[in-house]
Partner chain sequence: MKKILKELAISLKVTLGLLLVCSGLYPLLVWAGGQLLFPKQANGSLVYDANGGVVGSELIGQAFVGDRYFHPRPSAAGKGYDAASSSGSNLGPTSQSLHDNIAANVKSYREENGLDANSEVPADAVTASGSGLDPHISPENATIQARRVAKARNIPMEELRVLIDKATDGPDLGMFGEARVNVLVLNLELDRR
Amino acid sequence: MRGHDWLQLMLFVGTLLLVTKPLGLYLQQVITPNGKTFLDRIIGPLERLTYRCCGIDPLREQGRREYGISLLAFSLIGLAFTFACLRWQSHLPLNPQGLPDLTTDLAFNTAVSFLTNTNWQSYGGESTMSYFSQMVALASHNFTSAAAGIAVAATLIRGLSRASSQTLGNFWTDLVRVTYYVLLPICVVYALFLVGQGIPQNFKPYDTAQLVQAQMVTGTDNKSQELKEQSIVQGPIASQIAIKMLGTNGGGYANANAAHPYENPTPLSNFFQMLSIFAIPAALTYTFGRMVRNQKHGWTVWAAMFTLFIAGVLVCWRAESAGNPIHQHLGVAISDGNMEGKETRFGIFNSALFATVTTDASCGAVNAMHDSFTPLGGLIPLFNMQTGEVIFGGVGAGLYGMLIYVILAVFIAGLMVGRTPEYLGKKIESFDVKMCVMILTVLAICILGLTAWAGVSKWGLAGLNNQGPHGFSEILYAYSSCVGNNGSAFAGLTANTPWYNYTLSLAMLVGRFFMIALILAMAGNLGAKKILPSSAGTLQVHGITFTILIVGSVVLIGALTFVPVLVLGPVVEHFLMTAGKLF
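For the form predicted alone, pop in the coordinates of just this one chain.
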């Protein structure tokens, strides 16, 4: 844990703070009905043309049911379109490599994955997806799923800020405005920056390079053959990486994801990719504070997220810096910590920071293989996802996920003082608490239930490349990642089988749409309530005390739910590692 690493951590945190307010103010202008932005003259005509072509009245607001039906209908159409593109990929243009169609189960899993902003990948991008599939079928979801997440967060903010209202906004307006005014313009600039860093952006067929020394490789049929040349991936990579990071999507253009030099070539690109993952989720806390007219509370939510983030970084960084005691006993990598599965150009700190950032936010991009982390280092990404991806979290999803814990914290505080709980002038009643509890309970049941099923089934065990607690952690990580709509993996698990593809798809759908349905129900219920004036007994929802209350709620609920299963995986593996046993 060296001095220059601490300086980089402070630079990262300082830059995130600088971005939070201006981007938060801009997001407020975008999601406010009739909001004005500095891009109106440029994008306004395109926005109005879109409304006319689609028959959308941007000023007509929707109730919670109509909003939810609109979102679901749009999602179903997107799912069908993507599935069709992947199943008939070989018949579509922009396929210079002549890549074949995907199997039914893999096409469905991939379509669900990108629809839900998970971007779980049971395939290697450069060997499976054509340019058309990458740019049209998948990247379109990178924009729309991110915009939908911000739109749902906007409904909950409106529900808390409005009084006696039966409407939450217009889904189609929110979708169009977030896409046109936030995601597209930032990604254009961002992609140009990434091209400048050395990321390709072209439509060339793959190049080949002759190897200096031939290598023997073993195929899926267990037969060895001599490899004399290497395929060099090409394609529209920079544009995909920009929205992959900004929209907290995470799907890699190449199988190695952000560890690939064409996806993440320099320390500067690595820094900005991590920053872009957190940028919109952090800014939304400021937007939230502005719209509910309590900026101190917005910063308190930011502080709670930041506290959990820093704690995770320090634990993961310390575990990876300490390394593997078995290797140390053998005299291997005594000073470098655990470098297994990490890029030397990033090192221990940037790998640990990236792993924490990407699993705090529901991004899932990786610049190191989490499967190769030490047991305690791998525990942090697991726990981050099991909290519900609320530590800044995904674009939109992180805010409305954290507000679940905030409402529960207010309810618990109200019980302790014997007063009807109020939050931002709204009474927190049984319906609101039931929605929160249902979200946390069903998501936990989905993770634990599917993990248990896979752990005792032949199809589940057949995918393991490691045994013992590490193999169990691979299964637990997969379902935690998919329910949390993260998409990263302990890559030792072979998940491209029908059983895994379909059960992981179920996990992703439940993690995304079950939660959204209950969030919209709660937003509608809160919006219909009156705003009560503050009194001497009103709970102050800002400051250090309330920050601790939020952090405590996240940690305790997460701990009570998942500590037993974490003990069976990374905790047991850690003690066995110290005793000299590896898996």
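Residue numbers count along the first chain shown, from 1. Just so it is clear, the model here is predicted, and its values are computed rather than measured. Only the largest set of C-alpha atoms that superpose within 1.5 Å between the two forms is called the rigid core. What changes on going to the form predicted in complex with its partner chain:
- With the core held fixed, residue 558 shows a CA shift of 2 Å or greater between the two forms.
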Contents of the next structure:
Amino acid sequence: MRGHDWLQLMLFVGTLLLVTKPLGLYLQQVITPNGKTFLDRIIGPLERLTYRCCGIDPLREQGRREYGISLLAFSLIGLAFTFACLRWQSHLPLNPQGLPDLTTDLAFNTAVSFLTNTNWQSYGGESTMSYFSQMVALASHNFTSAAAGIAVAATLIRGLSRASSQTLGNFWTDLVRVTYYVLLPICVVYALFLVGQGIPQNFKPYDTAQLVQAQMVTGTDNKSQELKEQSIVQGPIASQIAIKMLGTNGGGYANANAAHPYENPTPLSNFFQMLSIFAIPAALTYTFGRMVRNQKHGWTVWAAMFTLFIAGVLVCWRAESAGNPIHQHLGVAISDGNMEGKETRFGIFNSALFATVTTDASCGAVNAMHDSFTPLGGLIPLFNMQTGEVIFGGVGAGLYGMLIYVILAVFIAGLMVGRTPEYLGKKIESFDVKMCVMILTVLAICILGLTAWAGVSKWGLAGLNNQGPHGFSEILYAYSSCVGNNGSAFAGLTANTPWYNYTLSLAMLVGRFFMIALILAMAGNLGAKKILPSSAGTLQVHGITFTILIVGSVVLIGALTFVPVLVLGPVVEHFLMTAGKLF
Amino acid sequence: MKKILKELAISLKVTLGLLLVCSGLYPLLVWAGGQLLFPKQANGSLVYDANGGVVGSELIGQAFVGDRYFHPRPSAAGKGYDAASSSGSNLGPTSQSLHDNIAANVKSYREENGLDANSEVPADAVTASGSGLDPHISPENATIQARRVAKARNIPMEELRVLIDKATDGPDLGMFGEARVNVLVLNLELDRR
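Now show the form predicted in complex with its partner chain, given that the preceding structure was the form predicted alone.
Below is the whole assembly, all chains and molecules, this chain first.
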């Protein structure tokens, strides 16, 4: 934990703090149907053209049911489209490598994965997906699933900020405006910057390099043979990486994701990739505060997220710097930390920070292999996902996830002082609390239930790359990641089998749409309520006390459920590692 | 039912519209801008030999063995540095195979570079990277290997030091990330000499 690393941490935190307000104000204008932005003159005509062609009245408001139906209909079409593109990839253009069709279960899993903003990858990117599949079937979801997440967050914000309203906004307007005004313009500039850093953007076939020194490898028949060429991946990579990060999608172009030098070539590109994961989720807390006319509350939510984030970074960074005593015993330099699965240009600190950021937010891109982290270093990503992805969280999804905990915190505080809980002038009643508790319970049951099932099944154990407690962690990680819509993996697990593909798809669908349905129900219910004037007895929802209350409710209600499984996996492994036990 | 069909029709139109913009216009715009502003990077930062043939990419590592070359990190991509199949080992901290791999790597690294049997070796020299294509090694690792290469190629140490420095990048903007030595660039410099 060197001074140089502390400086980078401060730079990261400082920059995040700086973008929160301006981006938050901008987002507020975007989720207001007739809001004003400086891009109106350029994008306005395209926006109006889209509405006209699609037959959308942008100012017509929808109730919660109607909003939900629009969202589901749109998701269904997207799912069918992507499934078809992948299933029949070989018949489509832009496939210079002649890559074959995906199997049904893999195509379904991947379509669900990108639809739900999870971007779990049962496949190896460069060896499976054609340029068309990457750019059209997958990257389009990177935009729309991110925009849909922000749209749902917007409905909850509207529900809390409006009095006695039956409507929550218009799904199509939210979808189009967020895509056109936020995601696209940022991505164009950002992708060009990434090209400058070294990420390719072309449509040529993979290059074949004549190796400087021929390489001796062992062939399938166990005879050694000489390899003289190296096939180098190409394609429209930069455009996909920009939105993959900004939209907290995380689906890599290549198998190694952001560890691949073409996806994340320099420490500078790495810095901006981490920042772009957190930028929109952080800014949304500001938008929220502004729209409910309580900016201090917006910052309090930010502070609670930030506290959980910093705690995670410190633990992960420390564990990875300390390294693995088993390997150090063999002669690996102690001061270098645990470098297995990490890239030289990022080193320990930037790998630990990236791992924390990508699992706090539901991004799931990785710049180092989490499977090879030390047990405690790997515990942090697991824990982060199990909180429900609320530490800044996915774009939109992070905010609405966190507000569940905030409402529960208000409810519990209300019980303690013995008065009807009120949140931002809205009475929190039985229906709202039921929704919150149902979301948390179903998600936890889904993670634990599926993990337990896979853990005692032949198909579950067949995919393991590691034995002992680490193998258990691999399974737990997969379901935590999919239910949380994160998408990162303990990638040793071979999940490309029908059983895993379908159960993980189920996990992703529940994690996304069950939650959205309940959030919309709650948003509609809250929107219909009156806003009561605050009085001397109203619970203050800002300041240090309330920050602690939120953090407490995330840790106690959310994460405590998972302590037993975390003990069985990473914690046991930590002690076994210290004792030098191998599997 | 009629309502749902209407929503599906709108969905279809919006999906197509957004596809045109997000998967058509946008990547083409980045392609045009990238090819115009950064043609080398946009095409993969390729390295060419004197005849114009591609010998690799500055960003993608290659395998090297023997005393005359600097060695990259161990790789778990395919059969080693397979640039069409990037991957880490994904072996966990209590894995027997990882233990055995590292033990073997430490042993051969010490032997190749004439180190004591109980000397510490740089972690990057004996562990596989996340991508399996890491183009870099740490400056400490390069310094240890330099003695071996200097002897095999009969180059004065000072001259080799200059070549290593040329292939070394400090932290970006002096702040971000780690100092690192590009193995392919360095080995090509050695051959060109």
